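Coming up is one lone chain in structure tokens, specifically the form predicted on its own.
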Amino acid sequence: MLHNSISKPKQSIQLNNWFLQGKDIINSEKRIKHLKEVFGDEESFKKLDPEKVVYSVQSYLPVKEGTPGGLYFGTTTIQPGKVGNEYFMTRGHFHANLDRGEYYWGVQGEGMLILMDKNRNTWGEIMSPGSLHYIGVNIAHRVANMGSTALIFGACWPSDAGHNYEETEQKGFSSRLVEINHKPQLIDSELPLWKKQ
């Protein structure tokens, strides 16, 4: 950067849908076929189109992963839908660097941020346009779409946080968010997903 120079930013956000555009924006998506063993109802999972997009992620990573002191920025869009009575959701993860926090904020739609500590206590926070969520250290996190339209949320996290998907893939979360009597409820993972329907 030249001394006293002035320039326009190389990235921008479309405020109507939080679509990121510009240089070095990374786009990825997760389809049903990428989410084996994430949902509890295997029979219902097998009946879904494996190419159906469950969620997409855009991210801007301005520094190399693992760099101390940097920040990453991203947006996630989760489509509406369920596997059986379990809402579409992200895979969920701990940070590889467990003492790193993160911010999420709601942009569009209705969802739930599902959080789990290292003792496998799980709780949820309602996500809606304008909601702000601080994810503390040592906390696994995932987001579910509870509504009938796309859920969009933003995220900002340290560039040296990393992602540990292995632990949540092997052990799962201790609770699942399911629809029971037309309402979202967190139930223990070992309970049948049709409990109390």
Given for the second form:
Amino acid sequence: MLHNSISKPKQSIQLNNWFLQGKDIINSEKRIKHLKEVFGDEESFKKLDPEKVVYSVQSYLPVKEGTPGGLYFGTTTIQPGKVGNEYFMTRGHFHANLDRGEYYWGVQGEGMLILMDKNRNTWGEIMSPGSLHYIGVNIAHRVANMGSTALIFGACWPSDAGHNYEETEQKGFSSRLVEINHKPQLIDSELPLWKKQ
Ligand code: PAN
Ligand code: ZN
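Next, give the form predicted in complex with 5-phospho-D-arabinohydroxamic acid, keeping in mind that what was shown is the form predicted on its own.
Shown next: the complete complex, the earlier chain at its head.
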């Protein structure tokens, strides 16, 4: 940067929906076909359109992945929907560098941040517009959309956090967020019962 120079920022956030615009914003999306191992109810999964978008992520990664001390920023939008009784949700992950935390915050819609520690204890925090969530170190995290409109949340995480999807994909989270009697409930993943409700 030139000494004493003044410039306009090259990125911006649309404040109503946290849509990111500008230089080097990366857009990605996950469709049903990308999320085979994520949902518990295989039969209901097969009936869905493989091209249906479940969630999209915008991210701004201003420094090289792995840079110590840098910060990344993102907006995730999860569409409303369910696979059987299980709400549409993100894949979820531990950070590859386990001792890296993260902030999430609710922007729009009603959701649940699902957290699991290394002992496989799982719990949920309700996400709503303005809710702030500190995700501590050593904790896997994913978000489910419990509402009938798109759920939008923001995220900020260290540029040397990395993502470990293998562990959560192979073993899953120990609980699933399903709708039973019109209410969201966390149910042990091992129980086959939730599929039949
Ligand atoms: C978020 C997530 C984003 C998508 O930016 O990466 O919400 O979820 P998955 O990565 O689990 O598909 C974050 O937690 N970054 O660390
Ligand atoms: Zn993360």
